[in-house]
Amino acid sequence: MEPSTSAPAVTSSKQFLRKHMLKLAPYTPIEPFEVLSTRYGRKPEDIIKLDANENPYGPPPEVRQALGTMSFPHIYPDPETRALRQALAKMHNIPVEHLLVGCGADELIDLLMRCVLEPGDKIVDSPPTFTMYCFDADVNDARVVTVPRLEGFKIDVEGIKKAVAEHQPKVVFLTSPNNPDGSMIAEADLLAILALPVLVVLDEAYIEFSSEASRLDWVARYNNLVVLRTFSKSAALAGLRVGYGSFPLEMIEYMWRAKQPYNVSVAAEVAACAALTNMEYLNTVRDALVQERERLFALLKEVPFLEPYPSHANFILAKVTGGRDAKAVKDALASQHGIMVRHYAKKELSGYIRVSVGKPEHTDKLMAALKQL
């Protein structure tokens, strides 16, 4: 049968997309070793990756062993991730009913927005901070009310209060330690925001590297608080994508209904459970990274064109000064030395670079490279 020569019924597949998606800006992810190796003509092992806050020490040895001996990789995973949730409940001394596990905390941020936000609803964002909040808001056709941080990246509590009163947002996103500067939110500031008629999402992706305790157990006391955590950083499982959160009981019932049934793979749950069996290793690695963070901070302060900020996370933000261009510094480190650091296109961070804390030898090579620029 000859194909029809009449005009096609559909001229563009874009007509099927939701209108707001046509204006969606793409997220800019960090690229893996394989791509970087090809781009810069270096072996993967010769690239020093300090651009994504990954843990250079890798997970405990129990993780690789457990992944190599998985009993049922051919069977769908437990939709309730019961083994991992029970282990987390015991570790944090909180009721298991509050816990939900996701394919990274990123999935939980998106799931939360899909459950909470109607098209046109608003969130409060306090840049510079983790850009996934704005990205997921855009995907879900929500509006972003921006309350910029004060000098020193301190959260603007009064500004948030005014934004809540004026715009009536549904959600305020907070990050502690904050990414990209590593600052903590003061308890008094958190309590002041919790007193507002909004849902407060506290992202604690880097809390292990600070000296402060998690607020996971606060969720039982505050019906408007969600706390998110991840295995990507301290447990070095970024590639396996495991995050979790503590949610109010009245909310989590509906989160369970909306999440993908098999959102956490067998491998991810097995790896996370195995990681939790060796807390001594996790604590040793954390201590090593904290110690190296302090050494890196002191060394960066000696670089004439950098002004680093104190950090409670596993990275350091540094302002590029002396007439230097931050992106040029980032590009030179990558092309000339195979050292990857983060630079942002966002206007409030255009003059900054962020350096993840690596091993001591990574710091040494970075400092040698900076001296040559």
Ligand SMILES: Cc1ncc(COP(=O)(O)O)c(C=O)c1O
Second form
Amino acid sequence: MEPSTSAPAVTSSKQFLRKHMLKLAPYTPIEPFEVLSTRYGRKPEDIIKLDANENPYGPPPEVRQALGTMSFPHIYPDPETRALRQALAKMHNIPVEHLLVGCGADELIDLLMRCVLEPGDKIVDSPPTFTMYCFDADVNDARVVTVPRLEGFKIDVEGIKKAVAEHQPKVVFLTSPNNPDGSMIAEADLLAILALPVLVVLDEAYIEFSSEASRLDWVARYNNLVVLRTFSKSAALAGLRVGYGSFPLEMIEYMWRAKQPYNVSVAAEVAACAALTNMEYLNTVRDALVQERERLFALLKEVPFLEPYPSHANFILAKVTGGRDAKAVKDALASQHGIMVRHYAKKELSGYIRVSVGKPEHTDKLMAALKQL
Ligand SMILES: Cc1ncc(COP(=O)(O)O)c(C=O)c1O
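What would the structure be for the form predicted in complex with the ligand, rather than the form predicted alone?
Expanding to the full complex; the earlier chain stays at the top.
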């Protein structure tokens, strides 16, 4: 039969999309080494990537070895990531029943929102902070109540209390150390927010780089607390995508029901388990990054057009001063020196750059480049 020439039954495939999807901001791709390499005409190994808080040391040698000798890549992974959850429970001394592993902490943020938010429900976001909370809220058709941070990026506890009373949000997102500035939440502030009738998500993606203990074990005591962790930063497995969280027991049961059964690949679980077998390596790398952070901070302070903020994570936020444009600084570092740092389009952060802590030689090259700008 000839294809019909009459008017199509459907004029635009857009009509099938959920209404709130049409309002989503366009996707901004993260640029991998290969793309950066072509753009800046440098070999991938000559690019210094200080823009995504990755760990330049890479994982312990046990990870490559375990990946190379994986027994069952042809078999679906364990939907319950039993081996990894057992190892994590033992390491953190918490009951395994509280733990859920995801394809990065990112997946767990989205999974949690899918489980708890009805369309139109609200979350509290305290910018500047990790942008995925807002991104996932938008994808899940939730509303964002914004309570900006105070001077020095401190959480505005009174503002959050007021927002909770006024808007009845379901979830408050807190990040400690906070991305992008590296500040910690004070214990009194956390306790005050936990006393509110909301689910508190404490994102500890960078906790290993701070001198404070994780609050993973608080989850057994507070039935409104979720704590998120990741293998992307301190364990250097960003490319393999492994994050985990500790969830209240009544809640986790439903997260299990909603999660994709094979969300953590065989390679990801094998790699994460192997990383945990060499804590000595992980601790040495963490110590090296913490030491380098302090050196980088002191050096950035000497740059006449930068004002760095003290950080408890593996990155440093710096205000660009002296009439310089932060985006121009970022662009010049990239195009003239192959050094990637993070700049933000958002108005409140447009005058800042964020620099991930690298190896000492990365700091040296960055400092030499900054002197030439
Ligand atoms: C605060 C924070 N939480 C979570 C993540 C995401 O972690 P993952 O790589 O495990 O998805 C990041 C990544 O940059 C982050 O900065």
